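Below sits a lone chain in structure tokens, taken as the form predicted on its own.
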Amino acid sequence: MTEYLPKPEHKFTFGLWTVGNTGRDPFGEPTRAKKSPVEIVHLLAEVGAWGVNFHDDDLIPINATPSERATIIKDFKKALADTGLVVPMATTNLFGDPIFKDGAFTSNDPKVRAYALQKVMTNIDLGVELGAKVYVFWGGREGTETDASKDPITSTKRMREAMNYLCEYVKDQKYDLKFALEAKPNEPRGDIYNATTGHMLGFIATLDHPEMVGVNPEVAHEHMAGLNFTHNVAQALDAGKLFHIDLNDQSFGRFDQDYRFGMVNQKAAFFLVKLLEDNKYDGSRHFDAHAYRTEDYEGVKNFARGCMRTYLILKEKAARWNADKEIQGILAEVNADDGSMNKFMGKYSTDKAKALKQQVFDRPAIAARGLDYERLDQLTVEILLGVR
């Protein structure tokens, strides 16, 4: 029986805020005691993770004194050295403190916008010091409850100005760092700007240094909007913009649940893993999820192990799907190409267009062809159910 044990080459990571989540929700107080960053690093090492990511406030309290900050960083570095864990990604909490109640980069108050830039630059310095190569931006408060409060074009311009500023800061400091933007349609704001990965890709194209900026799609955030996450990740991959990814699970149309990866929709998780593995995605597989509120810390460990184990099981299933002769036979048949259309297709030319306009197509015959997708999908289900 396959062990499905995580290895460093799998690049499985968790945030301090994930396994460190205390079980608190909007309707109930914490069900687990708070753990220190050092304790969380050792917990992640115990379950076999490769890396740990952090918000600035996860690691260092927002009101910490310089001496407290120095001690926390020293202890955190020692924990990393003792366990061998790495820090591939860092991010800034621009949503928790009351100062960000109306956003950070899109706030109507210029003092808030300036403070947000200061907060990010300070943590970029720390992230780079700890080894991070990717810096994620999630605009959790960058939105509105009433559109009477902000002009969306002005807000987009403010976001663009902030990202351009921070790109220049990274270049000025000569850091080896790239940015990844994370979309979400709503929650905690009524509506959040740049609500999907597609929105983010469009926004990135308007920046001064688009080559420095990619996306960090999250399963739950796209499923909240009823979207096909695999399609959005494929678009990011095709654009060369998948700089990071957040793996979890989510029922469609619900609040942000952050469930264990593969917990809700195994078929969607399967096609996502298959997409990443088939395209040799080389970045972190970051689990931005939380254990159930019912769990103690042994349950949290089971949650973390479950995220990684499910990914590895689905990776094996994807390899089996790719090797299945009947599946590949169906795909070969539906993608069959006798070359007769080559003279019309490919790069445009005037002659090709003229010839194509004259081509006669037998529409009824073409439309009558069955594609056997029912069989193809059933075979996929049987692989997932372990009977094939």
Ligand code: GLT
Second form
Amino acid sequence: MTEYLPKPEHKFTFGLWTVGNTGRDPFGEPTRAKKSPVEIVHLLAEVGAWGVNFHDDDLIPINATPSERATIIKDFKKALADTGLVVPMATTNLFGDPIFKDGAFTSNDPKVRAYALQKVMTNIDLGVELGAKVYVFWGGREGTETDASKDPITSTKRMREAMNYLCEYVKDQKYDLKFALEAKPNEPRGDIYNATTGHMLGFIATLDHPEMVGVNPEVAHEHMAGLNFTHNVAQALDAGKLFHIDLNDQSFGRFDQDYRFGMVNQKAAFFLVKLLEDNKYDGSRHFDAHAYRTEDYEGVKNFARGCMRTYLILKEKAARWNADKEIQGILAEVNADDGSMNKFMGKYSTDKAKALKQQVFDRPAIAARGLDYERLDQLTVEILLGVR
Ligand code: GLT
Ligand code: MN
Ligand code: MN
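May I ask for the structure of the form predicted in complex with this ligand now, the form predicted on its own having been displayed?
So here's everything in the complex, that chain up top.
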């Protein structure tokens, strides 16, 4: 595997808003001309992506008339048919329009909350029509600048009420659709509720239909919170809740940079890819990122190809790591188990607990053992640097 070419089985996807990003930022105007959804689909097909995801407003302007809407959908479907691209995920823009300035599901205004539900249901219908099996919720405006404005417990209850309502809608329509909740600690709001993937997992357990709802963790968002992304994804995988993932990159302590996957921290990206591949994650590998503002559309294609190529290189490195005898030797040694503790541990029993309380441990001897993690990490680094 030296070509690192994307194939459908890799399930690489991009949102219309990612390669369609025009380079506008809070300090400057767009640096690239806007492309239509049809053009974006063709661009993604050219670079070898498998799928394209969309927000309602990426595809259909919020003010479109019913006949404009019908034409846009027809053209989009044709582009999908012409290129073979699929639509595995859809989502709602609940943050761009001024109506959402104080949130959508957590707005203090019931008209805003009702409109948000309507907007989601309308786009769920379209997403399902286009083949989506996952529906993402990123609550970019679900938060506050001042906590004088909203009671956080009321906000949590409102969020729960909305998710329960929408789960019932999906059941009522008999759609084959799961929800994936995406956390972010701040930006664009001063603080956003359910700030990390861990918070989302806790929240999901309080819903009426928790089995329908999982998470969509994003590298940049967890790094903004100073967290270890791989650990958070592992927790989601362990809980059976990794329904989708947003791959990109991010320097710690910065604004949401949404860089090309693997651009900043290749070691963190390596352990993430290894986790996903070792555990046979079978959902989309969605790149929620965009090209530097300096780029034209050739640069955008280089950005998209780079995301996928880096993923595949890291996948190969993970296989190399798994097959490395020296690395596996260290792991076998640190995980060695002579079974002598089995009589105390595992499933609890009164007798085991009683016996364990009597056991005498040679603390200094156990603690004196070196674990060889320096060598283990250096071997990892050498694989990543391409000398091993
Ligand atoms: C927005 C955000 C992303 C979310 C998208 C889904 S929109 O670009 O920055 O992280 O995944 O709503
Ligand atoms: Mn982001
Ligand atoms: Mn995202």
